[in-house]
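In the form predicted on its own, a lone chain appears below as structure tokens.
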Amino acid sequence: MRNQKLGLVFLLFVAFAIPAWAQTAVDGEGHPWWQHAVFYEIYPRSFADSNHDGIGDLPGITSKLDYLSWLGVDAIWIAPMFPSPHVDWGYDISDYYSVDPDYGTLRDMDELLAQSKPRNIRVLLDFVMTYTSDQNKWFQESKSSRANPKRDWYIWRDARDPQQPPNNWTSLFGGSAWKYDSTTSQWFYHYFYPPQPNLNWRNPEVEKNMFDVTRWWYKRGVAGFRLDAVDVMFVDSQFRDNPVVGTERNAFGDPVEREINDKNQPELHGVLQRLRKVADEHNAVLIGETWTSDIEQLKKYYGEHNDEVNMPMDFMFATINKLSPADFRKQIEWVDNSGGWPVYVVSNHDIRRVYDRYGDGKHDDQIAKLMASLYLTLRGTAVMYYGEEIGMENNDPKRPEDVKDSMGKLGWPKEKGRDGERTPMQWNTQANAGFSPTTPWLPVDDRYKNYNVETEKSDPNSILNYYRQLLSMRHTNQALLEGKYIALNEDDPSVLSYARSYKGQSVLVVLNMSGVTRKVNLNLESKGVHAKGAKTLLSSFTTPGRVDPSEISVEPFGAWIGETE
């Protein structure tokens, strides 16, 4: 009995103590502790299966974090582990309050939580905070009767004609954005799937409760959250429709639309700084799904006084899809002059990974480590996507009786879904990549006798091996962590290369973009850097230890990193 009660006081400390690592706001030199952090997003499905059911877990998730502690790992971000139907795989939330029983329980996510604190690792989650499962208990009271007190939580509207939607929005799965409930006859509003209602956040009792949601979170010990899908949070209060882009069809055969009227909505930033004042009580911090289409609406996350989300991640660099250094250097500089923190993303679980977008079939590994030599030593923070430090690619569907995305099946087969960047995590060379001895809820990359943690541990030249003495470099090399970004040899079309300065030291960064060995003279007084040569660091291919800046030879699809000297 003794025990028990010795366990429960445990319980309760881990659930309602914020820890003493999560009290420290800043690091030695006065920054927030995420501007030098690397986080890695783990999918949880997908990562480690302790209970040998096919499905990734906590436990499993636990078993691995001297793994992601050996790597360089400051702070995982877990997609949604709270109980759900599964029709979005997760980012449909029945329950917030809670963990699926996929998962485990609550208690493996204090386990979790316990056993990260020792290793420095934090625990940020994923918020889904525009819009939940059917299946929430919210949902269910709201759609009863147009009368129920949760009825305003949703976004629920009369038809505009007979039989017809309120207006022209679409899914961004296909169809209408509209879904028709006959117990009330109304249509309540999805941007995602129709089991996906948008809450309504005009209403204050909704950001109440969300914003509670959150409080619990942190008390039980998480770090933060990312935000799903932010731009959506808010639509038109008029529900005007979108202008109509020609007479184009998407993949599911929709119009294309302007999406003027249902994105980007003035009031989320009212939302976004009252949530981000929740967070900073917390010394916790908010990374946003911030998909924009130019600078001057990713600068408006940060907020005019920095005060709403401490990280919104620049997808347009993660959408430059070919190695091209004028595209990348015009990105970086737009981002790094926009007055916030950058943060630097090239892949998740929406994104097709490195190896298949930038690869040409022939120089994929030089390739993974080139684009992980740029992301990694930009100013900013990066945000790691699980796999990628093993050159994991992707694994689509060969038929549609396979597809387990409802986005694939919608859209097979133009659009085959996003299980492919979704397989499970590659850790050695036993059945199903040791991912679990039982068939995995997707199927394991074929590559994965040559492409799993226990191999590349063992080879120098890997990929994983180049992250790691990567992430080391990040971590302790004061002109990567704290140094300005100054733009070297921009006219180059074929390699991308640039200087990170502090107090005089430099750090030299040389990304050849060809298929052919370039030389390049880096020009380095020109930009106000001086230097009498420069030491080799960490390079892709073999070079000597000190190189002269004026003429460096870089292999193809090599990456050199350098300091002056």
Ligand code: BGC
Second form
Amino acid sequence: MRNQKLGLVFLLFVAFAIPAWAQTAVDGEGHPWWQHAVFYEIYPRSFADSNHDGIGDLPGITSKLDYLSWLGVDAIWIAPMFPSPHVDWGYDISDYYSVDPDYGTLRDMDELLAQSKPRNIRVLLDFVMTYTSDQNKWFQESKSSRANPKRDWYIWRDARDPQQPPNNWTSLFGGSAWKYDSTTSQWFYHYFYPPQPNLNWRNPEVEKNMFDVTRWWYKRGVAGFRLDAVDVMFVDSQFRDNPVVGTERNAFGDPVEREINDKNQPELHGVLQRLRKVADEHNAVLIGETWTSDIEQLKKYYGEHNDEVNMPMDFMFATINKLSPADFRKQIEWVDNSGGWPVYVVSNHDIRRVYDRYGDGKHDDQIAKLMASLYLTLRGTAVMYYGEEIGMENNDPKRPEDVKDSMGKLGWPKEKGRDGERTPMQWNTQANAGFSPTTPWLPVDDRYKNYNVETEKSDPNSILNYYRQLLSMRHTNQALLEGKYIALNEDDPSVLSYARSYKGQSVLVVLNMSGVTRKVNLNLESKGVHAKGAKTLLSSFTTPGRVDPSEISVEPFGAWIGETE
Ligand code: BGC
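Please give the corresponding structure for the form predicted together with beta-D-glucopyranose (BGC), as opposed to the form predicted on its own shown earlier.
Starting with the chain above, the whole complex follows.
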């Protein structure tokens, strides 16, 4: 009784003494909202076109909220929709406080936020914090004179030798990462395309201004940010050359460098900690575009006290480009034991679609369901990419003149760019897949007549309905929500199996990553999982309602998900 009273006093204290924005809500098991949420990335240019100009827009997204809610999505992350000259399709921001006219107005954004709320869908924006557009007024001021107060907001250097860039760093989009500017006879640094100059995060004014951007959007109702390109936020303060590896050249014809001086500098963690504090004050979440090459690097993004990026995306998992149980097992084991909350993603606007990377041309639909069954049943948060749920595949440009992505323009033919994974969402069988009555900015995939939301909604065996059932299970099954990950049959080279166990109940997942039917004995007792039998919850092939966990037959590339009895 006394405890109950104390509990009530505590709750009242939380409710009244701490302002609403500062209350980081957690559920009964101690999870903040984002840990059990399913996130969905929207590339705004390609999602839904409301004003029929061939370009997706914010009102288009608003018009599809009911669909997202039907699917089971809890939060959307919208790739940059800020004013931009679009040399990198929005990842070159000229004004952080507005909306690009291609996508609508601030009022449209407010409407989207207002309409999302009753549907329990949170809205996250893309925070391009490492660099701006060269059209941003900050850069315009910075480049105007060496004495300008914003000069130091960007990274300016003198030539190393006459007419030579300050060092050997190369841009991800090819060529030197330095561009000469004749106005002040100095070079500025750009890790990406030259019109994307990097900010100088060692300048406290930059930090203050960029943090204010997030505060402004939080107050408008945004629930968090995906932090773009955090690994290249700082460069070596002494501007030392990167070591060159071997004599090979990359797709752009540049020497291959070990990027030790232009990436992953220790100072970035201080910024992330401070940015996280601001996010926490608003019960918001930070997703990280955290490319890492090993688990130790990924761990650093969570922060020593889980006080940096809430959701650093695991791209090591996302880029296991073959159906290899051993590789997935190893990666899951690492991330699951990292001490941070795992974040799984299988594709996005920079990564070729799942359907292409794993498909064998014959079992592609099965494989799409297989991959969904994998990353949506793991312990952690899942970040989907629009169109994945209907089995969209890459539609790559065939001719250099059709390429829209600067990376593809510069790297053609070796590097065709990322247009292929950014094509319009396929809504129905009408012209342009119902995305727009006008010719869309990128061509719609020819397969849209069979792979679209409307058609798949009415087919109980579609990829879309499979995703929907998975998402629903994820939200309601306690073992899937809370269960610890237990690897099963760790030596099996063809089938990836695991349990998610919670309070004596286990969900069992069996994923056949091979092209032949496999019989599996899950050997549950050897892993301390007790079961008399199992019942099928969801399966990508015809399965009996009850199965014997010591003898489960799984079709080629089949996925079976069951529950212990
Ligand atoms: C975004 C890319 C973009 C790059 C440079 C990234 O991290 O995800 O789409 O091209 O930043 O702007």
